[in-house]
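One chain comes next, on its own, written out as structure tokens in the form predicted on its own.
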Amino acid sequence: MKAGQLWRKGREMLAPSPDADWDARQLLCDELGIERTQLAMHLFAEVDEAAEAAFLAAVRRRAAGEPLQYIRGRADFGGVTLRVDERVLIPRQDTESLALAALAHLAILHGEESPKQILDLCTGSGAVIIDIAKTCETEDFAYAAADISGDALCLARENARQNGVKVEFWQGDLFAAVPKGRRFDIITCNPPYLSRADMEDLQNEVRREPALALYGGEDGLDFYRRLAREAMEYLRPGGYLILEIGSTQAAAVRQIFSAWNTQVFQDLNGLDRVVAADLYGKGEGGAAWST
């Protein structure tokens, strides 16, 4: 069968999904070993039986609700490509706002006492810390990350190696993973923040992602309460705690951090997505962002 015919068959199998065309194209290009933009040049090429069978099997997995990123085994995030599977939450564009906020605050701190120490909690696939490290590419910064899941850390370590960045990885529950005496200039975290009601209303494909990385307690705010209590012991003077939040959680999270200076930043869709908090009066660090 020709590639164009196979693409059409994949679209038909995935209909009526609004993403049928996109998903079929991505999966077909993977099997053909080409970039998505090159498909037009291969539409009349014959596809061998093995590639055809692999493509149709991948389409059936997608039609059954398996996330595209798990089927492909990878996801793009910021400036890096990461391996992903069922061990980790799929990195999403919303979370790129967390990495960007951290980079903006690092730009403020750069040039002061070095090296700067950056920690990413609930790291999952390592997306945030790896993107930050890959973007900075400087010996002035040292990078560390932690997660409660050993399976997630295995994948995060692999992603760091594949992207050529040096990150220390620790296993444990939030700050319980951090070696005694370590303090940081920037601590990022994309904690589980879905409420019980959110979990009951999840899309089917999101239900395939690890609940450990999604559920944040009855009201979704349990981890923010813990971070507000514990983080100050791990921040250097002038340091920032930078957190992803649900788009309706800004007021509640700011209330939890009422003893801190806080700012709220929006994602590319104009939704509240990040809270930056500090204890030392440097709230101007996010001046380049909308509040």
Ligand code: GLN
The other form holds:
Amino acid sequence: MKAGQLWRKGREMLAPSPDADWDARQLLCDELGIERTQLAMHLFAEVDEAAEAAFLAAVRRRAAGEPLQYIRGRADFGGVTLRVDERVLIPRQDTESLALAALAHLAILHGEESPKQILDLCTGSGAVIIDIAKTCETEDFAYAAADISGDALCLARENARQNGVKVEFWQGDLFAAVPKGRRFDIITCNPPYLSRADMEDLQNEVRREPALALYGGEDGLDFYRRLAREAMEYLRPGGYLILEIGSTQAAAVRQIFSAWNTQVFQDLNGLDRVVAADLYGKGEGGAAWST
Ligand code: GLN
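Would you generate the structure of this protein in the form predicted in complex with this ligand, following the form predicted on its own above?
Full assembly next; the chain just shown is listed first.
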């Protein structure tokens, strides 16, 4: 069959999904080993039987509700490409706002005493820390990341290697993973933040992703409570904790961090997505920071 005919067949198999065209095109381009933009030039090319069978198998997986990124085994995030599979949450575009907020805070800190230490908790595929490291391309920053899931860390390590960045990885539950005495200028975290009600209402595709990366307790806020209690002793004076939040959680998270200074940032859709918290000038420990 010719590539153009296969594309149409894939589209028909995926209808009525609104992404039918996009997904069929992407899976076909992967099979042909070309970029999406090159498809027009290959529409009349005969596709060999093996590639055709592989394409149709991929389309069938997609039609059965498997996320496109798991089928492709890769996801694009910010300026990097990452390997992903069922072991990790698929990096969302919304989360690029978390990396961006961290970069903006790093830009403020840069030039002061070096090297700057950056830690990413609940790192999953490593998307946030790897994107930050790749964007900064400076020897002045040192990167570390942690996750409770050994499976996720396996992928994150590989992603760091593939993207040519140096990140230290630790396994453990939130700060339990971090060696005692280590302090950071920036701590980023995209914790699980879906509530029990959210979990019951998940899209079919999201059900394929690890619940461990999604469920944040009854009201979805458990990890923010722990972070508010524990983060202080892992931040350097003047440091920032930068967190992704659900779009309706800003007020509740600010309340949890009422002893901190907080700032809320929006994502590309204009929804509340990031809270940055610091202790500058805030009493114990913080007092020393304000000098
Ligand atoms: N943004 C994700 C979703 O809506 C949730 C990610 C998370 O809990 N950190 O599926």
